[in-house]
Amino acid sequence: MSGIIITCALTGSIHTPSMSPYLPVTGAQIAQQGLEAAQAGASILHLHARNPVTGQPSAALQDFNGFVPALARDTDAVLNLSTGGSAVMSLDDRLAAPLAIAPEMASLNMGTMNFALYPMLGRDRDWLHDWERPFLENTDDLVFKNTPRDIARILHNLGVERGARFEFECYDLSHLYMLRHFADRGLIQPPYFIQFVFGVLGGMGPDAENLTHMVRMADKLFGGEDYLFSVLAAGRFQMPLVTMAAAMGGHVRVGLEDSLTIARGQLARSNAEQVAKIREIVERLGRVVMPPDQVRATLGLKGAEHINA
C-alpha cells in the first residue's frame, strides 16, 4: 500500500465570511483548525491569513503570526505558507511573511492567469462586510500575476536564500510547461510537488479526462520518478476529483479554501471533518496516510525546527 500525503488548505483568499459561518478568520480560529486538522491526518496545513476584524485577505505579518507560532507549536504538520496571498495583491505583499516566516514549505503558481469568482454572486445572501460583494464582482476584470520573473524572483528569495521547497500549483496545461522552463535552467530540482488545481473560472474545468491527460504530460515532462502530484478541486468538484487522484496513485488536498461543503447543499463545519472523510475514503482504497516525518523526508524538506515561528 502506497504512502498518501493529504493537505488542508485552511481558509484562502476565495470565500467570503458571508458564505459560511465555520469559515476560520481569526488567528485563535484558524489555529484550532489547524490543529484538528492535523490530528485529523492533514501532514501539510496549507496557510493563508486573514484581517481577524473583516474577514478580508491579509499578507500582514502580524496576521500571519496570529496562528503560525501557534501551529508550529502544537502540531507537527508541515506549514505551507501561501505566496499567492490574493490575486489582487502585489507580489511585495504576497511575498513579506514567508520571507520573514522561512516556512519549510510554500506554494507558488505557475503562471498569470484570469481568476474570476463572479460566479459565486449567483446566490442571493446578507453580506456581513461591505468589501464582500464589490470583491467579487470585480474579478471579472482580474488577471492573477504570476510572470516568469515573478516566479524566477519566489525561488530565489524563499528557496535559495532560505531553504523552502515548493508545493508547485499548476491551473493549467501550459503551468506544467513553465514548470519545465525552471527545472531546465537548474532553478528547481526533483522530486516536484505538483498541485494539480481544477474548477477555477480561468484555470482548467474540473473534468476527468483532464486530470487523466496532466498526468500523462506530466509523466512526459518530468518522468515518473521526479515528482508527486496532488489534486485540488473547486466546490462540488472537491471529493470526486481528489478521490479520482487517490485511486490514480496520487496525494490530495481538501479544505475549506477549496470547497466549504461536505455534502450536497451541506456546508462542513471544520477543515477536520473535510479532511476525516478524505481519509476514510483513501484508507478504503488501499492508501496509508503519510505522518509529517514521512512527509519531510519524501519532499526533502529543512525540518520544522528552521522556520521563524
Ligand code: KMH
Given for the second form:
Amino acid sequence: MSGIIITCALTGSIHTPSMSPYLPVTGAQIAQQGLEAAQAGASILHLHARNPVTGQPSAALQDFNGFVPALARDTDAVLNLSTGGSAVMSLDDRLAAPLAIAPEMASLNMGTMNFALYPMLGRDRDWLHDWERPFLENTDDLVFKNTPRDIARILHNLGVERGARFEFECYDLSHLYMLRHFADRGLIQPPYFIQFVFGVLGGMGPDAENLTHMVRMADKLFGGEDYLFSVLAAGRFQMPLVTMAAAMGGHVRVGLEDSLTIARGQLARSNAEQVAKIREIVERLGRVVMPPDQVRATLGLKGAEHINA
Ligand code: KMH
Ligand code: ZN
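Now show the form predicted in complex with (5S)-5-amino-3-OXO-hexanoic acid (KMH), given that the preceding structure was the form predicted alone.
Below is the whole assembly, all chains and molecules, this chain first.
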C-alpha cells in the first residue's frame, strides 16, 4: 500500500465551546493547534473559523485571518478551507473567505441534506454562551443546502477561477453519483479526493458495511485509478472507522471538528493528540504517512505560494 494522507479538521462548526475546553476558538488557538497537528503528522488542515469571543461558527474573513496567515507561515501543511461553513450560513457567506484566500484545497459537500445536531443536547450541561442551546435545538428543522447549482458555482469560482482542488464530502451513496455527474459534465478532473462522511444524522450511519459498499461503488463509478478515498466519522466512531479505512488502503481524517474524544468518555486535549494516535495506528498497520509535498504532487495542487495569505 502506498502512503497515507492524514487530514486534521481543527474546529468545525458542529461542536460548541461548552462541550470541551480544548476546542480551539480564537485565531491564536486555532493557529497553535494547527501547528501542533501538522508537527504530529497532519499534511492537510481542514479549516473553519469561529467568533473568538463567543465561539460561534463564523464566516468572517477577519476571523479566518486570525489563523490562516500564521499557518501558512509556520507550517507546510496544505490549507483546506471549508465551503460548508455551517449549515445555518448562506452560500454567499460560506464562500466569502475561500474566495478571498484562494486556498490550495476546499471542501465541497455533494448534496443537500439534513444535518441534525440536536441529539447532542442529550445531557444537561452548563452552557457558556446563550447561542449554543438554540443552535443545536433548531437543527431539527435545518436544511444543509448544496444543490447542483451551488456545487457548480463552487467548482467554477474556486476551482476553475482560483485553481483550488477539492475534498469531496460524500455523506451518502447518492453523493457519489452527484460527483460522477460533475465528472461527466467535465467540471472536475481526477484524481478525485473523496471524503466519506459517517455518523452525521442526515447522512449514512457509521457501519462497516457502508464503508465497504462506498468503496465498491466508487470503484465502479470512477475506476480504481481515478480517485482516493478518505474517511471521517463523527463522535466515538471516529477512530474505529478511520482505522478501517487505513487498513483498506484509504486515507484518514481526524480532528476536533469530528470528535471531541481521544478514548471513550475521555476528551482529547488537542487536535495533535488525535493525529498522534492515528499516526501510531496507521504506522503499525504498515502505512507510511505522506508529507505535504507528496500530498501536493498526488492531488495535483497548485502550491502554497499561490494562496492569498
Ligand atoms: N463537518 C463534517 C461532517 C465542510 O466543512 O464542508 C463535514 C465537513 C463539511 O467538514
Ligand atoms: Zn468542515
